[in-house]
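One chain comes next, on its own, written as structure tokens: the form predicted on its own.
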Amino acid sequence: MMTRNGPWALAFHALFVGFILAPLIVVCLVSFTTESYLSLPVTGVSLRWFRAIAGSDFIPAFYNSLYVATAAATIALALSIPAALATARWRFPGRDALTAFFLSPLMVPHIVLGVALLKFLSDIGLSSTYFGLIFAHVIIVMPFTLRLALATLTGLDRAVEWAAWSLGASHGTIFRRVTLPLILPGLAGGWLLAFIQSFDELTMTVFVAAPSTMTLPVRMFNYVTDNIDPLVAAVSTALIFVTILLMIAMDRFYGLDRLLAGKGAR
């Protein structure tokens, strides 16, 4: 039997949201403003700063991150896949332990991830390419995809897939034609979450990433250590309002609850 909630509780739930919420709206708020410099509440309403977007460093940075995530959620997810396979069907020795080592980069703290990928891309020449890049970036994303995927695969009625056998399929075309379309719900969520992670990423990056490969979060980092006007804001704003869109699409094409939840991911 469902309950109505109280008004305590759409207070409560009013003001968490809200809370959520102020640091993107001031953000959005200072970045209209007609002044050199932060200011809030704003004395006018300008384009200024996203007009100075175009001419900035930002451009080539969000084109370094949107290359980079595009990659390495692609790996991570290429990898994934065989990964969670084996893992969720069938039992072998060390299985727990090669599950639990896929997903170490979770309880691992960026910045020490960052310092020893930093030691042994510099050993191996990779330091300061985008290949040494999007290398350390698979690996933090990594667990978010190989996640879904095994929890897609875990929930999977595989009685479709045993049909599929006795009729004479092979296994390569009960995977292209039964299980892939199954589990893709899941894979494209685990997709999302790594593209966002590897966009946004920015204690690991700060220690592999040069001035040609750098990413958009360390232009950003760095940008903010020495100048105090509101084009960061008008960048990020732009980013808030590209990633509402992105969701909206996402949404009215797919459907966010089945592209997130990926059949129930536990």
Partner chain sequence: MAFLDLRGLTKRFGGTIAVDGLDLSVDRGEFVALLGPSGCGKTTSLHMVAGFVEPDAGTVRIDGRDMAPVPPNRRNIGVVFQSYALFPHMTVAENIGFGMEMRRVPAAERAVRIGEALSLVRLDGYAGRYPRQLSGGQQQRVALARALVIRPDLLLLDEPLSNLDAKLREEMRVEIRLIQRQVNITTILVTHDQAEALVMSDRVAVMDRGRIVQIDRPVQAYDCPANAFVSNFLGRANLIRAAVVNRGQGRLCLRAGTSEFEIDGSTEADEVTVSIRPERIGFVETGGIAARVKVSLFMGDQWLYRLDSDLGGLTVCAPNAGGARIADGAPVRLAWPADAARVLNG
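Because the structure is predicted, anything quoted here is derived from the model rather than measured. Residue numbers count along the first chain shown, from 1. We call the rigid core whatever largest set of C-alpha positions still superposes within 1.5 Å between the two forms. Compared with the form predicted in complex with its partner chain:
Once both forms are fitted on their core, a CA shift of 2 Å or more is seen for A11 between the two forms. Annotation for L24: C-alpha shift under 2 angstroms between the two forms, rigid core superposed.
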Second form
Amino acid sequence: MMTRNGPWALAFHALFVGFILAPLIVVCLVSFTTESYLSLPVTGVSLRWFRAIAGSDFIPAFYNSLYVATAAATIALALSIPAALATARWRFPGRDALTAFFLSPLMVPHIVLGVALLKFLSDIGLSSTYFGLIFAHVIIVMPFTLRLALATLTGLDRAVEWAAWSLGASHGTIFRRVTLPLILPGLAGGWLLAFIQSFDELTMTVFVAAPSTMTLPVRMFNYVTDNIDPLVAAVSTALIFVTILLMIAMDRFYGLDRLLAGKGAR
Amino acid sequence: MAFLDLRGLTKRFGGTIAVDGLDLSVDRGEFVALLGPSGCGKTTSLHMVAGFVEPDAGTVRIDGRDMAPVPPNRRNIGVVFQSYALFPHMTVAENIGFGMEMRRVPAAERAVRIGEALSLVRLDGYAGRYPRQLSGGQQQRVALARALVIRPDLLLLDEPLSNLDAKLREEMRVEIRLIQRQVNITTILVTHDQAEALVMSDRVAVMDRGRIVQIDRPVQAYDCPANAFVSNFLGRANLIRAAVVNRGQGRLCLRAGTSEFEIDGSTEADEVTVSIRPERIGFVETGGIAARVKVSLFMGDQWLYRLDSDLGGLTVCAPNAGGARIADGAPVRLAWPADAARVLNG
Amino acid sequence: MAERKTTPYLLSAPALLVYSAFLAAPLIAVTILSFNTFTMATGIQPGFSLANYAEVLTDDYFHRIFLRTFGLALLVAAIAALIGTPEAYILHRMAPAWRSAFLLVILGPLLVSVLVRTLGWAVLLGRNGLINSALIGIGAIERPIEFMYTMTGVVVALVHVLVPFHVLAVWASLRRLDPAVEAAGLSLGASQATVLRRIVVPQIMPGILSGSLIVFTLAASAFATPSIIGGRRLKVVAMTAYDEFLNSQNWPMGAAIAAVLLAATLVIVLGYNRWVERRYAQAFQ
Ligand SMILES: Nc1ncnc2c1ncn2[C@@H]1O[C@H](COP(=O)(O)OP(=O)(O)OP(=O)(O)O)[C@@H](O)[C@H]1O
Ligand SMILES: [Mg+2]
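What's the form predicted in complex with its partner chain like, now that we've got the form predicted on its own?
Everything in the complex follows now, all chains and molecules, and the chain you saw is the first one.
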């Protein structure tokens, strides 16, 4: 565009960006305090609260989150690829209903999923198991992996696969040598998005996780309902930095706005 | 029996009928152009031959063998897609080598044949590039090399030149034709460019709404169009509606408006449509048919005149011989040899 | 490709199986649960009773909670639309390099845990938080203002958490906007403001509407932010269900509350979509 934003627009933009960043920056700043209560590090900067994380029970919770998110994102992706192939490549009765069903977790509030899964998992004796927790997360993240798989598949020129076909490749070879490499960036982006969604999920997990399978967000939630101190700020700061790294990775793979377009829309 | 034989090939997409009972026979080593307007079913026909699309009815035979149970990967057909469809994640060499890899050609032989194919399409030195690092014309030649290197029994080209600029397109026409002769491979070229069809092919098949309406050698198809559609589609044509005044001995005397003229041909009907190519009409001093220049268009090597006459609007091409153009609005007289006009069926 | 008719069903079967087990079955189970009854003495009693629903739908206590929740959601959606739409347009008009940098800054927080972002607001809004310190520092106020455990605090924090969704929705529709259309408007003599009002806004209206819907529904079912910033005094629906399940152990009541929330959400989403589609059907295919 030749027209640029005027001074008022830029002032608004600065305020908006400030509003978005302020709480994150503040969390980072207070986590470097030398005091044992929340304060800006005016007297001195220290890493004592980051060292304190090591001995706390945030560490096992972090590992739980890591396991659950890795497993859930991977399973969701593995289920999404064939399902996306089916809906992208075939016209069959029930196709639209199936797609709507696969995307429906986006319409169900997580609190509802949480109570439903709490009831159901305790009915079938899977409460406080990793198995139940992981599949609960699969339901939550699969709409994201499915959507990205669908988007990349429909963006693929059929003729490229047909070219391989006419050159003598079987269906399996076409998928392995042509289709998969071409949709891989989209799938990787979907996996990362699913991983982050699962890693950050709180509302449903509060109901499903047991003390032994407690994830990091649940641990943090329970912690901050008691008190907010520099320790939890330090944990948050660490999370922010990990997220920034993952975000840069995702931006490389797929473009953040295209990726997140799947996150908001219902 | 013909090498490639299509009988009653039909394909519907929902309500629309894309290909409607297509019959076509192509001899071994022959180059046939499939020509027709956009949406007439050329690509769909090609895809049925290649096996990507299953026909609703009809048969595809190659060398006498029914292809229905044979999947595309067993048909040994080389396809050049309109969009090239190169594998974007593979280098030029890997693209070209893919088909041989599928055929388990040993790596050493593969390398030799890739090199040969690259020189054939004049792309030596490009083996290590990725498709996105090539121009449109280069990509097109890689697609051609990839299709040729598997030594297919049949080569299908779907508008392979439509994305090239005019100059490169003319070069590639000649080049593809030379390569085809050199390896003597049966080829079908799909195009909606009539000049391309006429220049490159042994025979031209003109398609309209899912059917082949005429198939002939280029000269024949151009000079003796079967109907108004073909005559209009293959080059420019003046279509004149005229009443038959007199007939006999392969000659017709026709009248349109107040003018009368004679042509070669015969008909049972009392009224006919005749087609006259613009380049066959000449300006004469006396006699002929009176007309008035409406507008003249400069085409470089020729002038194109649009005229009003008794016979309706006419188009005339005159070579640019260096003389002055005829002014707009000037009265002229037109004439043509008796064999220039064709009586069209229907 | 020419293949058997069963192939797509086989390909979707694994996902369908997981969905049936971990989505459909739990939702059915919890619906049944909501018709059970509960007393402190006897625990959960199976059977079919509408008592829980009757209580949720008639009791003043629940009315207040549902009203508060949906009122809060409406306010948050309105504020997010009011500030998110211009921000998206400003981004749209930036030079590409700046734009992608700021997109990262504004959309990136969506990927940061809601807890972390809420925590930031707790730090900022507390009695001795930064905002109070700053206001006292410049002499604007004498005694700290209470933001924590107030509606203002919850609204500010929720807008912060959800406004990127609105920016994203509007941004997506702006990206489909043909830049030549704006230039055409200007070349026809319209002022920048007229172009904005008559050409840009009508075209991005679907984005604004869908963004508002997303923010509204997410705000209506928000849990972490209202719990931490609002606390027990400003209970919302999600917290109420949480308390029924994990504190009072009255699962059937919690299930009924969740069911009403789900039903209300679905009615609003589907009704809104119908309305938007009817309104914009002609203009947008
Ligand atoms: N997959 C499809 N689904 C529905 N209709 C189709 C499909 N493929 C082709 N058609 C329709 O069939 C008709 C023939 O299409 P086809 O692609 O064969 O035309 P074409 O002659 O190759 O045209 P062009 O010169 O534009 O490439 C068109 O009307 C087209 O709309
Ligand atoms: Mg075509």
